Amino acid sequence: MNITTIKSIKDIPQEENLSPGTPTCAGCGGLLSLRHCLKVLGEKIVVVNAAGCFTLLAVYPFTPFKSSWLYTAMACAPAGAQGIRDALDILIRKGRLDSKENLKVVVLTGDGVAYDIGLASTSGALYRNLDFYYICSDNEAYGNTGFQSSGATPFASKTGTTPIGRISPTGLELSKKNLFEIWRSHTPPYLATISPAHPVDLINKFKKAEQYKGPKLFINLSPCPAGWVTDPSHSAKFARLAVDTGIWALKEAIYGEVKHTVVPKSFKPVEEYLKGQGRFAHLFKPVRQEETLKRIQEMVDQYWDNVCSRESRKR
C-alpha cells in the first residue's frame, strides 16, 4: 500500500469532517488534535464515544460530526467498537452492505477510561485483534467531572483528589502509568503519540496507520485550559513545550518496533514546561521545591537517555 506523507502545514488537508462552536471547553486540546484526525479518517467512520469531555460534542439534536456517533459507558467503549465492527462484516458477508461502504470504527475516549475504567475491555479487545482505531484525549485527569486524579495523571500535579496542603504538599505522588506500553506488550500493528503542536506528525501518523489491521492507538497530550488552570489561548504552547522538554515523547510503534518521530535538537528545562500551569504552581510558590523538581527533570532525562542507549545498540 503505498503511503502518501505531507511535510508542511500547507499540505493539511482542507476538508473539516468536525464542525465549528461545540460545547468543549475554549483551547481544549484534545477538539484540537481530534479535528486533524477526522482530516483524515473521512466521513465514513462510525465514532464509538466513551463518557467523557467529549460527551459534550454530542447533545441531541445536535452533532459536530459528519459521521455516525455511539455513545457507551466509560468501560465498554471497546466492546461496543466491536459489536459494530461484527455488524458491518456480517452485512458486507451477506452481500447487504457494499465491501467500498466498509465503515472504520473509531473508539474516542478520555485517559480516565483508556488507563483506568476501560483498560480491562481494551485489553480483551487487543487480544482479539479487533480492527479499529482507538484515540485517548489525555488531559492527564477525569477533566469533565472536576480534574480528578486518573492513572495518566503525572507525579505532583494539584488535582481535585490530590489538593495541595500541609500532609500533601507535593500533590500527586504516584506516577503516570504508561499506556504506550501496555498496548505495546499486547504487539498491535500500529500505536503512536500525537500533539496538536504538531499537526504534520500526527496527520502522517494517521495515514501510516491505514494500511494495518487491527487495533490502531493514538495517545493525545491535550492540554486542558480548565484543569492546568492555563490561558485557553496557550493551548497549543504547552503542548508544544511538552515536545520540547522531553516530557511528551513523539513516538510510534509498529508490531512493537518503537521509533522517535520528532526529537528536539536541544531539549529545554522541564521547568519551562511546569511554570504557568496552576496544578504545577506549588512547585514554585511559595517556596521553591527543588527536590521535587529535580525529580522530575532526572526522570525524563533517564526515559531519553535510555533512548538514547537502544539507539547506540542498534548501530
Second form
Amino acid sequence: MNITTIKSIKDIPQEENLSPGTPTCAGCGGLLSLRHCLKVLGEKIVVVNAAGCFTLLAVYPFTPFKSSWLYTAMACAPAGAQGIRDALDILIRKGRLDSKENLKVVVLTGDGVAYDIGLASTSGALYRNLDFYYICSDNEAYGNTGFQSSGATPFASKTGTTPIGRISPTGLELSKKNLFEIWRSHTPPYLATISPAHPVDLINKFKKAEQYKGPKLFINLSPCPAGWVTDPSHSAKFARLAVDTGIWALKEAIYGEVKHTVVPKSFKPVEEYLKGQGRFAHLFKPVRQEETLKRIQEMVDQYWDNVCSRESRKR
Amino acid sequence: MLRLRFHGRGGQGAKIASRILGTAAFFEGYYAQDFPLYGAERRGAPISAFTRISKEPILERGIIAEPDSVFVLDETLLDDPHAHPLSGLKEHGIVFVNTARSAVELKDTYKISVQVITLDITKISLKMLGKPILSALAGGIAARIVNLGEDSLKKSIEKELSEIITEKEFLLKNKEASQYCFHAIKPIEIKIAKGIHKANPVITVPFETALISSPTIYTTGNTPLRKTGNWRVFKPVWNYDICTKCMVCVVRCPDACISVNEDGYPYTDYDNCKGCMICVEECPVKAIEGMREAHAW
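Now show the form predicted in complex with the partner chain, given that the preceding structure was the form predicted on its own.
Whole complex next, starting from this chain.
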C-alpha cells in the first residue's frame, strides 16, 4: 500500500471533524492532538470514550463529534470497542450492512484508564488482536478530578495526592510507568507516541497506521494548564520542550520494532522543561533541589544512550 | 443569617473568595459555612460558591437559592443561561459585578432592579498581581459589603492563601490588592430578610428503563451552540499587514476556532474562542495581539 506522507503544516487537511465549543479547559493539549487525529480518522468512526477529561466532550445535549459516541466506565472501553467491532463485522457478513458503511472503532481514554484502571481490558483487546484505534491522552495524572497521581505521573511531580511537605520535599517518589513497552510486549501491529507540538509527525503516524489490521495504539503527552499549573498559552511550548529535552521520545513500533521518528539534533537540558511548570516549582524554590534535578536528567540521558547504541548497532 | 453567593469562572477564584469571606467572618466571632459547586467542567466554565454567616449555629445545608447578596466575578455570566447569577436574589439584595462599566449602565442593560456595585477588579488584579486571579480581591470586596473588619480580612487571607501560594512576595501582593479593593468600596448595610425556610414535599422519582432515562444525542457537531466565547479575558486580534499566512495559528488552536478566509488570512470564531492565547504565543512574526475583552457579545 502506498502511503502519502505530508511534509509541512501547510499539507495538514483543512476539514475539521471536531467542532469548537467543547467544555474542556482553555489550552487543552489533549484536545489539540485529538483534533489532528480526527482529521485523519475522518467522519466514519465510532468513538468509545472511557471516563476521564474527555467525558466533557459530549455533555448532553451537545456533541462536538460528527460521528457516533459511546461512553463507558473507566475500566472497559476496549471491551466496548470489541462489542462494536463484532457487531459491525457480523452485520457486514450477513449482508445487513454494506461494507462501504463500515466504521473505524476508536477508543479515547486518559492516562488513568490507560496506565492503571483499564490496563487489563486493553491487554485483553491486544491479545485478541482487536481491530481498533486507541488514543491515550496522557496528562500525567487524574486531571478531571483534581490532578491526583496516576501510574503516568512522572518522578518529582506535585499532585493532589503527593503534596510537597517537610517529609516529602520531592513530590512523587515513584517513576512513570513505561506504557509503550508494556504495550509493545504484546507486539501490536502499530504503536506510537505523539505530541501536539508535532502535528505533521502525528498525522503521518495515523496515515501509516491505517494500513494495519489489528490494534493501533497512540500515546499523546497532553499539556494540562490546570494540573501542570502553566499558562494556557504555553501548552504548545511545553509540549515542544518535552520533545526537545528528550523527556517525551517520539517513536513508533511496527510489530514490536522501535524506530524514533523525531530525534532532536541537540538535547536541551530537562530544566528548561521543568522550569515554569507549577507542578515542578518546588524543585527550584525555595531551595534548588540539585539531587532531584540531576536524577531526572540522568534518567533521560540513560534512555537516549540506550537508544543511540541500539539504533547504531542496527545500522 | 446572611446568605451570599459567588459566581465566577473555573480558575478565577470564586471558591477561594467564598472561603476568605467565611474565614474572615469566623475570625470576627460568627458561625460560618462556605463551599463551592461545580460539575465535571473546569477552567473557564461557570461555577458558583456559597457562604453562610450567622450569629447562631447554622443548621441549614445545601446550595443557596435565595441569597442576600451576589458577587459576580465575570460580567459575561449575567446573560449566561448556565449560570443565572441573579436568580432568587432578595428584594433588598446587593449585586456586585466585576466590570469596567458603571452600575447605572449595568442596571439598564440587564434590567436589574436591586442595588448594583461595580468595580473592574480584573484590571486591578492585572495591574497589581500580573494575573487575572480574583480570589483575594473579591474576598476583600465581599468582606467590605458584609461589614467585616480589615484585620479579620488580613488574617483570613493569610490563612487561606498561604496554603496555596508558596511565594511570599505573591502572597503579599494579594494582601495589598485585597486591601485596595476593600477600601475602594463604600461601606453599606445589607438588610437581612427573615428566614426563608419552607418545608419541601418529598417527591419520588419512578424507575425508568434505560431507553427513557438515558439521554441520547441524535445530532452531530452541535457544540458551537454552547458559545464558549465568554470564557476569555483576552481575545486574539490579527494584524494582516504582518501576517505571512504561515498557518501556525490555525494548526495550534485546540478548539478548531481559527479558519482561513478566501485570501488565505486566518480569522477566529469569537463566539467559541476560549482565549487560551496559544495562537498569540506561537505566531512566529507576532502578528496576533491579545486584547482585553470588554464584553463577549
